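In structure tokens, the next block holds one chain alone, the form predicted alone.
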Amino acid sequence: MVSGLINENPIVYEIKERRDVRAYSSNTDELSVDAIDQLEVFDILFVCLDIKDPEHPYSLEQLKVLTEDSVEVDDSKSRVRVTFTPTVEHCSMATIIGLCVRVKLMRSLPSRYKIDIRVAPGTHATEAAVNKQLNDKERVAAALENPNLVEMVDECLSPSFE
């Protein structure tokens, strides 16, 4: 993790129980397209593999950076929007957090989905700049060519064995 923490004492929340995504899949045809809903995207982000905060040993869900309500899905238009809330207004890790969410969804969702990652309005000092960076394909591609950033993203996406 990172030294010189921006938010040394974050509030840690209890994680609520969720359904088993696999239990709700009724379609047995491997070639058919299953609809994806808000809860399934949220479960992709957390049940399969916690996304850890880059600064703390907690998941983004435990810190309420992401909640179930922060995920919007329009399956008919193949769009997913995730809005996250940094723990502090001047969070220097906001871009890394958004990149982790984007990479997790890129690796997990079918390629037909357009992924939009946003900072919640009014929750970050440089909200517009972070949103622009997270949704610019060229900037994301360049970030994913940087071995140090990829290592940090992979660390945040690695399983936690608590």
Contents of the next structure:
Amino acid sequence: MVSGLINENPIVYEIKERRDVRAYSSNTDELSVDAIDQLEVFDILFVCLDIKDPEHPYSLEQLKVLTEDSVEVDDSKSRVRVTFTPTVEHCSMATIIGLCVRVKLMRSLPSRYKIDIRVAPGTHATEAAVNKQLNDKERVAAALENPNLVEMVDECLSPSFE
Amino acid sequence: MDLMEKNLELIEVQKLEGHTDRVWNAAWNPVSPILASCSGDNSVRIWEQSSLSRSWSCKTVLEETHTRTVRSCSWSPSGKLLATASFDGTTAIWEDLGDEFECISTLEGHENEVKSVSWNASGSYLATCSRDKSVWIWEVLGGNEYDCASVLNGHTQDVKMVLWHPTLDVLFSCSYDNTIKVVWWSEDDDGDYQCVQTLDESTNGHSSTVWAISFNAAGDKMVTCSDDLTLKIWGADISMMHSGEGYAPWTHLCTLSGYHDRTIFSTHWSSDDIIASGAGDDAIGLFVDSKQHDPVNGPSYNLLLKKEKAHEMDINSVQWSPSKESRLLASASDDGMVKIWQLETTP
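Could you please show the structure of the form predicted in complex with the partner chain, as a counterpart to the form predicted alone just displayed?
The complete assembly is shown below, putting the previous chain first.
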């Protein structure tokens, strides 16, 4: 039976105990500018790890799409780069995943931040094309005016209640 | 007057607030002290300068027409009409009736987001471009009628901007496919618009998306800016074209790199030869010809000044005012602001 999923059998990893660097309000995932003087890797990673995969009921952390090494931040220059690893090389969900990460960060980080998203080098067949699309601000803006796409992104970003 | 020898500063004259989303573009009316800005809030704002107080205020808001982001706006050469290009796939034409603007026509045809619109020098043609990879040329007929004259499918990706040459009916477009294409009317094959040149990496062109084009007043030089973090200056022997000797190709003259470390979204060449750039690093750059006549390497350009943190977020558009009185520059940003700047010599 063809289910139409890009990756039928994703490898699901056990999440290791997360380092609790700072205390966060559990009600909001917004990083309060007052509480944090200097954003570090784990602050940014924290908001991304829970993002759900578009096709499977697992988080990007569980599928190792995002790991501790995914985030690079230079707070003094207000730059963040997130590198993610799609589960399969021909993953057409790569742009959706990238878009989800970008939207999550846009909603969580102070507006001064410049965000770059890319696929881990060598992990996708059309790496350059995916990266270009993910970092074209105008294309991202237009995509986010598409209600179907926004619905999909919001679904991936919605909290899962265990 | 050698600008490089003076102490110049870009002074913020006024901050125009009102848009509730990022501002993509700002355009000065060619004949009156009016500025149009368009935004992700689906509206266009018309700002007017008071002759008494000299300050700018919002005269009117054009809304309820475009149903999505308005990406760019362009005044007709007469200053009476404003064309607005939108992600909703349409281009609206507005007429300034004095106390209000009326949408007199809507150009439809593109399959998805329209990115840019441009009037030719005489106002007899319009061009639009879109993510559908095409460039459309429209003929301006009487009675608020617009007819599609040609659909050009040369680009292989999303077309970011179209711009008519300031004196000739030659159309330029730049794209996500990293190229700049030049199109003009040819009488061969029953007459149609043909792509006569493509400026790509093999001709010293850009290595990533080209976002904008601007010509100098004479129309014999142009500047382009890109996601590859450079500005490129090009030149052509247009006297040859004016005298009807056929097409004169554009050649690369100079590349300006190392001035911005994020995508350069906009560039504009002033009538007194200052090139402005606006980028994702929140800065405005101003460049001038170094006036060093190097017969081997051709012209070179120097940074006149860089205004860091001109806005709180990415700058999407920089436009010099056509006013001869003072050197005014408008900038539009993701931070929702339009700012008016004056280039002044400091005492």
